[in-house]
Every structure is written in structure tokens, then in C-alpha cells.
Amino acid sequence: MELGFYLDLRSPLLTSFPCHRVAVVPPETESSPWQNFADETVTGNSVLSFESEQFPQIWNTSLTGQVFDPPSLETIWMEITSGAYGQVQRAKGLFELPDGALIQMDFVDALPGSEYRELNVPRWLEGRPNRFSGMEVVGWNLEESTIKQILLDSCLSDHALSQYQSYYKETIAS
């Protein structure tokens, strides 16, 4: 599970799970609360520095039950990550596709391009998925309501989802 930089690491919720904690910290980090929290520290990528009065916004939304067609999702993702709705430092999300796949998308401003990965979970081909999906964006001057609206506007209707699922079930059965 990935935790955001804004969480209180002393929370009883975070310390009660039996797990091996790994902190991924920027190379220039000598000491941080993450290193005290973690069982193991791994050096990651450099991060953008910013003054305390310029902390980024963190916006997220649940998309559970929503399904996207791949071309629309790709267009929206490119708009968001290229700055159409604010300066994005990081964007990540789990998105349902009409073939029942659940994909993870990840963008970091300091790295080239975006990563896309299909998760190894059973395909959901019966109605609207009830497993978690959602998106988080970190950046500045984010047009939060616009981002949410374009995401919701691009989701498949019940009728379209039913047609896609029928097609994929027939394809799998063949």
C-alpha cells in the first residue's frame, strides 16, 4: 500500500498492521519521519522542491462502479498530465475497462511518460464493478471540479457497459 506524504505516521491505524514497511525516499534525503517509520529504506527519484507556502494540492476521487472506454480514458489522462487542468506533479489511478480489466495508471512529472499496468485480478463482466477504483492528483492550481466532471462524463452508460460485457463474454466463450 502506498501512503501519501501528508499522513500522520504515528497513527495507530498505520502502526497496527503486521507488515514490512519500506520507505522510498529521494536521494537527497538524509533524515525524515519515513525512515524512522520504515523497516527498510530504498532510494527513489528526486523530487521537486517547493517553499512551504507553495505546498501542492492533493485531490482524489472514488470511481468505484465507473467503467471507461480506453480511448476516452487515454485522452483524459493526457489532458490532465499535460497541464490542461493545472500543474500536475503526480497523478495515479485505478480504472475499470469494459473488457473487465482493472488497470493502474501512474504519472510523475520528473519522469518521462506515464506507466500503464493491468492488475492481476479477475475480470469483472457482470454489471458495474464494486471493487475500489479511483484517482489521485497532486499539483498546483488544480481545477478539481473540472477534472471530476470530465472523468464522470466519459464513463460508460449502463446500456453501453452491458453491450461491451455481452461482447466480451461471447468472445471468451468462443
Given for the second form:
Amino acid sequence: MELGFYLDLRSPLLTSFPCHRVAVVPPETESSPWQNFADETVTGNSVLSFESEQFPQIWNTSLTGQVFDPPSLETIWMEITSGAYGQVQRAKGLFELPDGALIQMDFVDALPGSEYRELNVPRWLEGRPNRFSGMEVVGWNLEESTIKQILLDSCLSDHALSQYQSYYKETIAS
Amino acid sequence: MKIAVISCIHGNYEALTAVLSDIEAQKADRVYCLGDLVGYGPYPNEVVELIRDLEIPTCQGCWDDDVVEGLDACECSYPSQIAEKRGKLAHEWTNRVIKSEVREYLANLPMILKEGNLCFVHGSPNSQHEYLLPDKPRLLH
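Please supply the corresponding structure for the form predicted in complex with the partner chain (the preceding block corresponds to the form predicted on its own).
All chains and molecules follow, beginning with the one already shown.
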């Protein structure tokens, strides 16, 4: 189980589980609540710790029903994770593509690049997908309204989506 | 002879001055500019005025033509939906702030620059809006 940093580690819910607790902490972290909580400590990547800075923002949005123009998604993902709209420590998203695929994109500050993978779910080629998709960003000074706007600017219109889906259905049929 | 070729400055005055400083440091004998002085960046007037004051030979780019003729003149394909949206916004803004003398300068830029056996164009010898991509080798013959 991965715990959010905002959870109270003294919560009876967390301490009552019969489990082996592992904390992944930044290098040169000598003592923290995580180490006191965990049975085992693993040194992670050198990311900026919120202990020495302002507490990070968590921003998320549902994108259910939205389908992305792939090159636009690639562009804005690069912009967001490069810090164009605030300093990003972590970004995760589930995004629908016009070929019906649902992909997961994952960024962690201090790790090279982003991870992309297609989820093993049926391809949605009939109208707007009625399943969850969305994005969450953790960072500082996030320009939330701008991020929301560029996400929406990268989504396909009904007309464009219909054209894409017709093309992919014909391709599959042939 | 050492020749410096610059292009697609797109109203980025800071980048232009940085590149010109580097060209000077490298002691280039001639400088040519392949157009697209305006569009996207916030300093279209300043970029044009600097290029004009330095008398850098420049041919017309597709964005320069757009500002003169209107957006419909451009047949360029945008690489993404968001690039198209941003491109149209940038065009509208540039079209609004550009000075009349700058617009006139852009209108009078040549399509082609020739120097000895060298030919400088923005897109192709046929059009500043035409891309010469690797999958169009026939255009090179």
C-alpha cells in the first residue's frame, strides 16, 4: 500500500495492520516520521523534500469523457513536467486516445523521462468513453487554471472524435 | 568565407541578440536570415527593426507573409491541435501589435536570396509555406 504524505502516520488505521512497513526516503534523510513509522528504510531518489519547503499543492481533475489529440497530449505533458506551469514533483494521468486506448502516464521528479503504458482495457470506439480518466499533479506554485485550460485545449471535438473513431473502426474491420 | 544562417526568430528578441553576439564572436563574414521574424514571440517589432538596422539580408517566411496577407495565406500544417490553437492566437496578437512600417518591411522581403551559387529560401524555392521533408525527395530534383 502506498501512503500519501498527508496521512497521519499515528492513525490507528495505519498502525493496526499486520504488515511490514517500508519507507522510501530521500538521500541523507537521517530522521523523519517515516523512518520512525517504518520497519525498513530504503534510500530513494534525490527529490526536493517538502520538509524544507512550502507544503506542496495537490491538484487533480477528472477528464472522463475527454479524448486527447496525441501530439497535443505529448506537448502539454512535456510542458507540465518540465515546470512550465509550476514546479512539479509528481504527475500521474489516465488519458483516453482516439484509437480507443487508455494510457497511463507517470512522472517522478529526478527520474529520467516519464513512463507510459497502455492499460489492458477494451478499446473505446463508440462515442465518448464512459470510464474514469483524469490527472493529478503534486508540486509548488502550480498554475491550476492554466493546466486545466491546456488539457481542455488538447481534447478532441465531437466531430474530430467521430472522424477518428470511424477511421479506426474501418481499419480494424479491414 | 564563414557564413552564418539564422531563421525563425519569431519575435524572440532576447534569443536574436544572443545569437548575433555568438555570430560576432565566431567572426562570421556574412549573415543571412531565412525569415519568420514574427509570430509567437512578444517582440515582433523589435526583432524586425534590429534585422533591418543591421541590414541582414532576409527572405520572407510564412509567418511574415501571414501578417501581411492575413491568416488564410498560410497553408502550413500544425503538428498538433494545441499548436494550431496557439498559432492562431499568436497570429491575432501579432497582427494587432505590429507597426505599419514593420508590416510594410515584411511585405517587401524577397522570396529568395541568391549569393553566388547559393540560394536561400524559407520553405522551398516554390513557396515559403512549403515544407521540404525527407519524404518529398522529388522536390529536390
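All values reported here derive from a predicted model rather than from experimental measurement. In this text, the rigid core denotes the largest set of C-alpha atoms whose superposition between the two forms falls within 1.5 Å. Numbering follows the first chain given and starts at 1.
- With the core held fixed, the Cα of P26 is displaced between the two forms by 2 Å or more.
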